[in-house]
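The data below hold one chain only, encoded as structure tokens and taken in the form predicted alone.
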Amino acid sequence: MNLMPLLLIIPLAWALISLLAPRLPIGLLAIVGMLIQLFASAMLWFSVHVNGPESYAIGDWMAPLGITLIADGLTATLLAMTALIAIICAFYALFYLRQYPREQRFFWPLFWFLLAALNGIWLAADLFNLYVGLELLTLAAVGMVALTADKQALAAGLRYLYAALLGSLAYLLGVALLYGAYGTLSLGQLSNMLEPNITTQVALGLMTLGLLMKSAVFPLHTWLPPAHGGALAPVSALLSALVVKASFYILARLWLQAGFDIMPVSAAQLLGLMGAGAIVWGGWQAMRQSDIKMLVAYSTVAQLGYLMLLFPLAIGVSAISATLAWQGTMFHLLSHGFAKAAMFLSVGTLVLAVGKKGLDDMAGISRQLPLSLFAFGLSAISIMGLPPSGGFNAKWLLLQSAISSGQWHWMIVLVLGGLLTAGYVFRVFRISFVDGPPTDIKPTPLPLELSALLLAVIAIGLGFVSSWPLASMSVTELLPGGSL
């Protein structure tokens, strides 16, 4: 039995159930659905690990007419990561949303549509279906940002929507240009057909611009902090851990699979410069925030910058440096997903208990909610890139790539980013351990704290088992030289 279509059918079926039968216990049903989804993802990962990449043509129609799904080691790992983070966030939401009875009516349908879009993007093998996945993802994510329907949430949702639509327009124009020039949208076919002419370069340039906008890469990031910082805690976790990674995944596939020989090395350096700007600007802004959720949101802006270092470190360099850059970037994508979800969930619990988002309002919180603060601390270790976390292994691989390729300036950016991260993380700890005015702390359900802690432990644990995901995510045929 091919599991790939099942990973699309399950979330769509549960989305319809949640939408059409709201009187059912849709929260509990979501946990059941997520268990099935997690099992199917794990089985697909195991099958790909043992048998190699798999493909599935929907309705037996092959490209360029049909829709083909492809699962290699990278996509199978991303599917498993998505299912694992989503089920823990769903468990958290089951208890968190008791404070928001009106919002949970629409949370669960949007949650499932979001998962369907993510799975579709990881599995898609052509540019148009990637576009369809991106649009469904945008609509579900914007809906989740605006769930509370207050003035701030609606403004953030509209800002997100406008930015995403502009990104979609640029991406779609690029897709149309490529289809007009080559008559196919299959990534596999395009990788063998693309020629270094002006049409191809303009098309790839437009698609890159659109995907940078959707990924909120500096200086196109302004929509992200209010959207991620103002959303409900489980929504913020899903957006920062998974949603922004989808556009970057397409960008990486596009450049390394279809456009590696087309785009100049200077363009790759420009993308790296944008990443460096994100690391420095996002870290600096995080240090200046007085709202704890906005601090974590700006941390996401900064951490997305590390992903952009893939391009200068993998293009125009030796095969060894390129492989180190690919491994470091993909492992950062993985470890940051778990760590950032843990950070948003732990901060969400703190805010729920205190009833305020101000950083100064967290004074003395370490004595009232030590477990949540411990989860925040564990996730921060990975975000800072300290050993033995998954974040350390990712940044160490990027550092090795920068050294081996002789690009010392990126090494300075990596070190500076770590120092800025430590600056805003220790600011939270300093305030939480200092006595402040008496605060009325509301009791919070223990599962909220345990959910964040579990994600944080996984982020740290990745540092001990990094060889497994790295071996699975090795897609060396996409890299210069095609080998280690």
Given for the second form:
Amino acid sequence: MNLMPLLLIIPLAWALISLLAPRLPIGLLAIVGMLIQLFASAMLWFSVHVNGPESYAIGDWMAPLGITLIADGLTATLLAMTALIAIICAFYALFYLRQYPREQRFFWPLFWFLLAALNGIWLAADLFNLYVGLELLTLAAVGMVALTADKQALAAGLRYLYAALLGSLAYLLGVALLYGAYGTLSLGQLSNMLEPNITTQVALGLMTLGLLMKSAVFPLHTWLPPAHGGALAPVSALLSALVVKASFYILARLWLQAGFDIMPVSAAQLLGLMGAGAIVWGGWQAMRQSDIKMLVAYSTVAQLGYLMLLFPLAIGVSAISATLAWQGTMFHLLSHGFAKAAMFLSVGTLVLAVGKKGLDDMAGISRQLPLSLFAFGLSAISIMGLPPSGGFNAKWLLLQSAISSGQWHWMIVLVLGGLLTAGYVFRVFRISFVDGPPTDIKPTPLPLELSALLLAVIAIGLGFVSSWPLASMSVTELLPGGSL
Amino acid sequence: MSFWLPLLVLATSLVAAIGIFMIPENRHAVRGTFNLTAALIKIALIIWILIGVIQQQTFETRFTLIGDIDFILRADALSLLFAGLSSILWLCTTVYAMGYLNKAPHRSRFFGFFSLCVASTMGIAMAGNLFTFLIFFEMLTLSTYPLVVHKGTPEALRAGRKYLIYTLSGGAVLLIGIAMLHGLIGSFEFAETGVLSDVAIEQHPLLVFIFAVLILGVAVKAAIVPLHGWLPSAMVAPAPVSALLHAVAVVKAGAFGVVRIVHNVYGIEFAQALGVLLPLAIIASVTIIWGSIQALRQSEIKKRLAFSTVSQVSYIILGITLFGPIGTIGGLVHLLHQGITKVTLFFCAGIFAETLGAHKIKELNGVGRRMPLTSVCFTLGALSMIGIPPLAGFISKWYLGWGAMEAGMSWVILVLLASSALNSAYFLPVIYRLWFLPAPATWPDEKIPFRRMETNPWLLWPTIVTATFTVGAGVLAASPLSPLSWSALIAVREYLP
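For the form predicted together with the partner chain instead of the form predicted alone, what are the coordinates?
All chains and molecules follow, beginning with the one already shown.
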């Protein structure tokens, strides 16, 4: 049996069930569904690991007419990551949402739509399906941001919606231009057909712009902090760990599979420059926030910047450097996913317990919630890129890539970025050592603390077992210059 | 078994740390027993490995981390020098800390990070390549931060911030150096005579540059002037933390890093050929003199000891830069001697503060009669630092001077003499006050009254033990298991036949 359609069918089916039958225990059902989903993803991962890439044509219609799904090592790893992060977030939400009975009603359907969209994007092999996935993703994500329906959440959601729709529009325009010029939307076919002419460049430029908007790359990031910082904890975790990665993933595939010899090398350097801007600006803003969730949200802005370094490090360089850059970026995507989800979940527990979001309100909390602070600490190690952690291994690979292609400036960005990150995460560490006045702390269920801890431990563990995921994610045939 | 032993040595403190975090705050007896058991097991394991290494056995734990880079823990003679020191001092300091923090809050957190810190030190000692070294080097930074800010006062938090800015920057620079070296020659391991001698001659300027970057990276922790600013501020931490920071963990990790880079990455012969040893010797000499002058100017006991550390740790680095086996022996043996001597001095400073509330040097008048044992220990430590025979410090200085002659760098003798004079100038007045000046009518803040003993025995016994080591390392220097003999064994292997 082919597992790929299952990965789309399960979330859609569960979404409908939770939407149409809210009287069922949809939270518990979701955990069951996620277990199946996780199992299917793991099976697919092993199958791809052993047998190589697989494809599946829905209804047996071949491209360019039908919808084709493709699972290579990268896709399979991303699917597994999504399932793993999502199940832990779902488990967390099961306990967290007890405080929010009204929001629970819509959280679960949106959660499943989000998951369907993500899986659809990882598996899609043509530009139009990617568009459909992106739209579904946006709508689900905006819905989740606006879940609490208070004034702030609605404003943040609306801002997110406008930004995302603008991004979609630009992307769709680009897709239309390409379809007009080449008559196909399959990424695989396009990569062989694209010619460096003005239409192609404009199309790719528009698509890039749209995707940058959706990935909140500096300076197009302004919608992200209020949306991610204001949402409920499991929502923030899902958005920062997974959702913004989807549009980046499309961007990476687009450029490295099709666009690398269409777009000038200077454009790749420009993308890297935006990344460097994100690292500096995001870090700086995170250092200035007094709201602990906003601090973590700005940290996402900064961390997305590292992903953008893929373009200057992989385009216009030797195959070895490009491979290192690709591995480093994808590994960063992976470890940041786990670490940032852990961070938002642990911070969410703190906020829930204290009832306030201010960093200074947390003083003295280390006695009541040591596990949450510990989970935050572990995830921060990975976010800072200190060894041993997944974040460090990613940084090491990127450093190696920068050195081997002689691009010293990116090396400095990588190292300084780590120090800047330390600057803001230690603001949170600090509070564990201050004995504040005994605050009124609500008891929080232990599973909340444990889910964050589990994610953080995975982020650290990736530092020790990176060879497996690295081996399957290194889809070298995607890279400019072909396979090694 | 030879695969698992290095990992087990690491695990004793790592498991201790995790266990201690889990033991509830008020179960002090359980935690203490658990902690001491782990420390004793570690010493037993180290002795086991020590016997094996003498019999030319190899102990290595290795697995692949990323690509061609392995995680390697390996017990060689040099690692055992450092691992042995930290395992013994872990035991002493833990006993001391249990006495010191009696009735203090947050003990679970303190002892947990304390064990984590020792685990990092073990990893640094046994790291088999620079990459593994870096992992534990950074882990050390993270695990000492909670100890520095333990008191949670604004002053402690400020010191912690300063500590982080210094050490994290150092770590980042070290990362750059390691990445550049890896980019140049691929993955490599520590080897007794270095790994770089085959690099093409046109790359040698780059190698010199990388050497500078690597040394800069570890120099922050080694408190080399002008990167030493964090060390005196970190004095705000509790006394056992200072003892650990100064004798075993942080500054020693930095100095040990210099040893590894010079001996096992570049190779002493190759480093000499590149001409990088002389600049390092000059920097070390400047640090020695500058630290001593600053120590002279301090009126607080702990601050004076802190600047004394700045100066004394550079003796190790100076010894490493003296080309020739004798100089190397001097540097390595001082790694141990400085450790046991400085830990004694900090223990004493802590006892003075805890028992009588004496923090300033002028408050030590006549303490010798009130606290004879502690004062004897302090005196022994101070005399060893000055380099009076037959104490440990004398052996170090003797070999350093001899090594300088052998290396044809006789100006180093002048540095040693000047430093000894300065050491005397800042330690002898303290000794004079302890023994020869009359005691004041009341002590600044007498917390522990004189009963059967002059102070809390938990504080006193570890101090007496380390003071005995200071004497023993000097008097028994010729015996086969003394620090000196062990350093000689290492030094012989580092030079090409």
